[in-house]
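The data below hold one chain only, encoded as structure tokens and taken in the form predicted on its own.
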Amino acid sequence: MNYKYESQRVAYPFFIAAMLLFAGQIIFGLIIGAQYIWPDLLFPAIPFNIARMIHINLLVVWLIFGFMGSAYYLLPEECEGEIYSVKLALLQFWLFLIGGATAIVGYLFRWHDGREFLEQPTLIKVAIVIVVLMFIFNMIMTLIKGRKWTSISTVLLIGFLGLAVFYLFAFFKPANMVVDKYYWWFVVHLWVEGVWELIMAALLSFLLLKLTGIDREVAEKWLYVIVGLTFLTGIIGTGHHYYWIGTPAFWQTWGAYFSAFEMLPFAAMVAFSFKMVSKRTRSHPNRAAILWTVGASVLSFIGAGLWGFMHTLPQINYYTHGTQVTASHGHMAFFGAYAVIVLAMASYAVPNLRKLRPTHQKAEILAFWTMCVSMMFITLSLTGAGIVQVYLQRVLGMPYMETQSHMVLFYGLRLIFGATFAIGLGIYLYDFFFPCKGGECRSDA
């Protein structure tokens, strides 16, 4: 199947940029994984804090590229009309790419704000806001211009509007550290445990519609349930970050209850995916895209749901916050919930944009299993390291650096499985950039 609307082709450069930046993120992930074992590696050129900063910022940038590319592919089919302005989309693409690259390179020269996860200098932050506003304007005008306005496009728009609104708190830097952290989580938490979940749910619904042929009304009912659960649990669930930063004690109760319920939207996604696949009315040839789509719901439930719940209650979080247990949750949650759904959209959309038949997909399916199994073992390795760290440092009171020396085995395992993950990504990227050599052939349709 090929693309239906000419303007959908504007999604292609967004997917290319996302894949290249994803590769960069994993390179820096391997660097910091090695620095846990050999702390002086690449010092002073790329110290650990700078490598970690780049690793995390590349993650955010490539995911947003993937979200935007997915939206530009999805919107014409949902609203049955062309993108409002392809030129604006391309201008936005280049501005975002140049701004993102400038920020990443700037980190190597210590040009950053210093606030964790929001290290972008003010000038880059302003550029990001402009780019996102350009995208949202193009998105709204496309929907107004189109023939219809679906639930999927509405949820997607709400997700991107939330992304823009909550990022504005990155400019708010009060002198009081408690107040600063209180609003800092408005970006960090309400992005990844709020509005990004809406974007993921919209992409998941679109893919299941296209890959299974299910009735749209059924998909929309499930989407409403997921969105409702996300709003109900994700917003007040911010409280699990307020346990120990100087906020009122009632946040421990509110944060505990609503954080525990944050598993529900991800459980709904799993049920939604399997139910739709079991009731599919067509056998789509793109088996890899189906695998990535179902994998996104399952892995997000494991990483964001189970691993999040594992240390979200205050009685447990008292010991685990800021340890490698948090890192284990973060790795699987980001990969399962957001990286995999972007890879699923790319797996479905890019062959259509290239007018290729997804007939032989052994390489991509191998990449799926290699990356997913590797990430599962990375998560388990970090969990093991976290358990050792909690017991020695938080229970016995052993000094931090001495504790780290007892965690080297787990750091070594994490590095090994990081390398196998990189191999899986390499297979995926080879198949992405050289698809016909990987077994696909050009469609005559």
The other form holds:
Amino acid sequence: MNYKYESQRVAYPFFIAAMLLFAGQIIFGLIIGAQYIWPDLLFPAIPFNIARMIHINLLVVWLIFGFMGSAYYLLPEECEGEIYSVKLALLQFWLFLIGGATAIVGYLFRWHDGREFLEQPTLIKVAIVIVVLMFIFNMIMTLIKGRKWTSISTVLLIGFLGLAVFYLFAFFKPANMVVDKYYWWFVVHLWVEGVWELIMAALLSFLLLKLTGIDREVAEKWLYVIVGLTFLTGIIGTGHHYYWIGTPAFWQTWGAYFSAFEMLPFAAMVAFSFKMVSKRTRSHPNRAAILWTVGASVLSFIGAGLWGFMHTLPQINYYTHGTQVTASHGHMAFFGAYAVIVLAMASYAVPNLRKLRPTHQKAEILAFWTMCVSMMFITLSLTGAGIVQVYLQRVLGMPYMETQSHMVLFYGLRLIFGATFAIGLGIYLYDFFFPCKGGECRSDA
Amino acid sequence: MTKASARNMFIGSTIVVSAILLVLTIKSHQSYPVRTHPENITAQVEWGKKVWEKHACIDCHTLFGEGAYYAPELGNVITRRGEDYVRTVLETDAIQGWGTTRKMPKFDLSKQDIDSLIEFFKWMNNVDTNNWPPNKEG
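Would you mind generating the form predicted together with its partner chain now that we have the form predicted on its own?
Shown next: the complete complex, the earlier chain at its head.
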């Protein structure tokens, strides 16, 4: 395997940055996981709120780096033409990296805003918008100049346009906290349960096309079914966040009926990937990439689909809302859907960009299983913590702090599996950065 | 099903559900005068919200169940603990921080900040949350 268009190589730094920031995310995840057990850890230098905002902001930044890198790799092959401007792509890469790094370092010095996940100071928010617009401009020009405009490109473009448009709600900060919360979800929900799923589905379709050699018409039909289900269920599904935050009670009906079906697009992705892999017309040597690709559909179905459904009905959510049950869902959903799809793209694209033939993949497959099994147990640990919390605090009415003392066992388990996850990531990153150490390594060049 | 019909269903359903979201958004706005008492959002409440954001309280606490789960829910803290207790916590925090099994950093809170935060919590306390949380412990 090899890259086909010279400009695809611009994807490489995006994947490198994504992996480094991913490592940073996990370090801060371990810190906050440990602070649940040892509250004095790093206190007061890096208190929980700062470490947590870094943990999640790093996640978002590395995923967007991964999405952009994936797009730069995918677009030339899809539209059969070079990237419109490699220089613009590189400029946009450095701006995003500097902006992201400034935000993270700034957090350590208490330079931050105060809305969950949108802690970026206004200046950084403006920079993010500029970077994303540069990226989208480059993407659209590439598509216009290219010979083909495929459905995968279209869905990917809608995904990125949505990412840019809905981020604009981050600038709206009304004095009424209820209105604030209402539109905050236009960024958060319409990203992760809306337009990001389009990006994921487009990448999944591209990977399945390349890895299994299936018919494009069939793949693109599936793609439209998946994204149709995503928007059909997910847009009004926003209502499952509007049960208890001061918004009207009618959301309990609308939110429940629509969000209950939010697992359908994920179920369709599972069916799609299994069907395509079982009908494959070629045996692709990059087995790790196939594993990550199928893994993304399965784990997103578990994390976003099943764990989301578990607490999406208002009758249940009344008791689980704002407990560790939500945290358990958040971990598996973000990892399964977005982290794994970026890792799948990296697994497929990076060996091609390096002109290496993926012949020896034991380390990467070991990393896959270590990380995925660890994340499953992190999720189960937090679910256990959540069940205890719901029963003691919400059913019996025990005070919050007293409840927490009964959850330490589960926090301990979560930290242990966090550590095994970090070991898996270490194996993955060693293999990623030193691909020719230890195993055979053949170059196509 | 053909690819074209799948695409048309994607476009059609997106338009329909987006229109419904828009209508429900307008209806939500119409409910806020009753549910959230915007007439009670004084300059002090506004400042309280800014103090809340300045210290990223949401990255430890929850507010109406949203936020981090490291520290107690504060949307109903006035009902649970009363104004005097909340004031004691904030005044103590401004001098030496608060808490043992969960540590609240010592924040730079002036008297005006503390008064405003309490007014903000009092306003939040009166928002109609459809009877959530299930009990006063949050």
